[in-house]
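A lone chain, given as structure tokens: the form predicted in complex with its partner chain.
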Amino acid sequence: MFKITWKIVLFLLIAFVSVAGIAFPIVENPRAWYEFPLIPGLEENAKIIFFHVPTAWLTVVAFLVSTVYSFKYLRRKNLDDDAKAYSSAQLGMVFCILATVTGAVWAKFAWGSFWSWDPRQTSIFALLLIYGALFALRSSIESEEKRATLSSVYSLIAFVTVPFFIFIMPRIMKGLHPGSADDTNAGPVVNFKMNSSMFLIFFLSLIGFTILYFWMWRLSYKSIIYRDKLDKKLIRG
């Protein structure tokens, strides 16, 4: 009961934050619950907050997993959290392709152009570097142990850079994106005029999302456990 429970409250909720996003109205002077206020700057522009950001958000979680469960393999050498580690890494390619085209854009209304190299878009495509890194040497390598091992290093190695192009880059270049050295911001997202309402939507488009990828990453890494263990069932005779 539990298990169908989950799936229909996520569902509900996704709806809910689609609708709400793209729907809700922003005026002037919000009343209603459902209104959301004139951010100057950015008015109609301003709704993308509530799928860009999310999708940023996951790129970066998923890439967290996927280094904790690179970690776990080096210290276990369990095959398992090897196709863990690259699930995660798959979802986060895919949430990393989402969230450089809904920041571009957004760009593009914002800012006026799809691409400017701000140092927050720099930093989305050095992660989409190293992903697409990731799976070019993953492919390279025939043995199984091999593999896990050095695209489990690989990702460690690559996992300790993130930080200058997440937080210490955006900080000190000069840019256009929230959180940037000429920017009052103190967060590197959202610290603007947003009301009450808009927070909630944001929060449960954030909570939502972080639920689906989880859903998403247990069907990935377990399909590919189960296609191992098939497979050498198979061999076996």
Partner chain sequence: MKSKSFSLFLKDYHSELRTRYAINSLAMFIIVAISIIMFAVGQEKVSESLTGGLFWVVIFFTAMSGLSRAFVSEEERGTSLTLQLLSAPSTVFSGKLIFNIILVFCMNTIIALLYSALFETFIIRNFSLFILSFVLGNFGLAISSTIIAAIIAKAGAKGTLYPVLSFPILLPLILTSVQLTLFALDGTSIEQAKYELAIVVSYDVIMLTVSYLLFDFIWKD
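I've shown you the form predicted in complex with its partner chain. Could you give me the structure of the form predicted on its own?
Keep in mind that what follows is only the chain, not its partners or any molecules around it.
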């Protein structure tokens, strides 16, 4: 009963955040609880933060979880840890692509072009290439143990670039994205001038999408583990 209940709550939470994030109006002087404040430099485009920021956040979380279990695999040589690392890296790529797409949509309305090689766009594109190479590496190796070992080592090295490309590079370089070195309007993402309603929807979005990620990750790595065990039984049989 509990398993069904929390899934219903998660669905309602994601649905509420999606509707509120799109439908709630942005006005200069918010008075009603469902009104969002006008943020200089962002205007109506500010609504993208309810979807773009959570996907970018989960990109980091997923790659971090993948790195943690890659490290665990190197210590214990348990293929279940490799499955958990691999499934989290897969979800990290999905969220990275979603962050890139939502960012490009926002850029079209804010800057007039889907892609302008802004430092933020360049950094997330670099992450896509780095982690895309991880899947290319895994697909080129047949031995389970060798594949798990090499991809775990690669994952540890790859994650070193994540904090730099996500948090450092876009803030030390001049660019169009809010939070860049020369930004004088919105400032860094964490300093957006939100009212209490906007903060609530924003954090509910982060919470909802984070729970969704862990649920998807659990289903993903379990399916990989069960599939591998089934394949081994079929080979032995």
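Numbering follows the first chain given and starts at 1. We call the rigid core the largest set of C-alpha positions that still match within 1.5 Å between the two forms. Here the structure is a predicted model, which means the values were calculated and not measured.
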request  = Indicate whether residue 132 shows a C-alpha shift of 2 Å or more between these two forms, with the rigid core used for the fit.
outcome  = no
query = Core-aligned, is the CA shift for residue 143 between these two forms 2 angstroms or more?
reply = no
query = When the two forms are laid on each other by their rigid core, does residue 80 show a Cα shift of 2 Å or more between these two forms?
reply = no
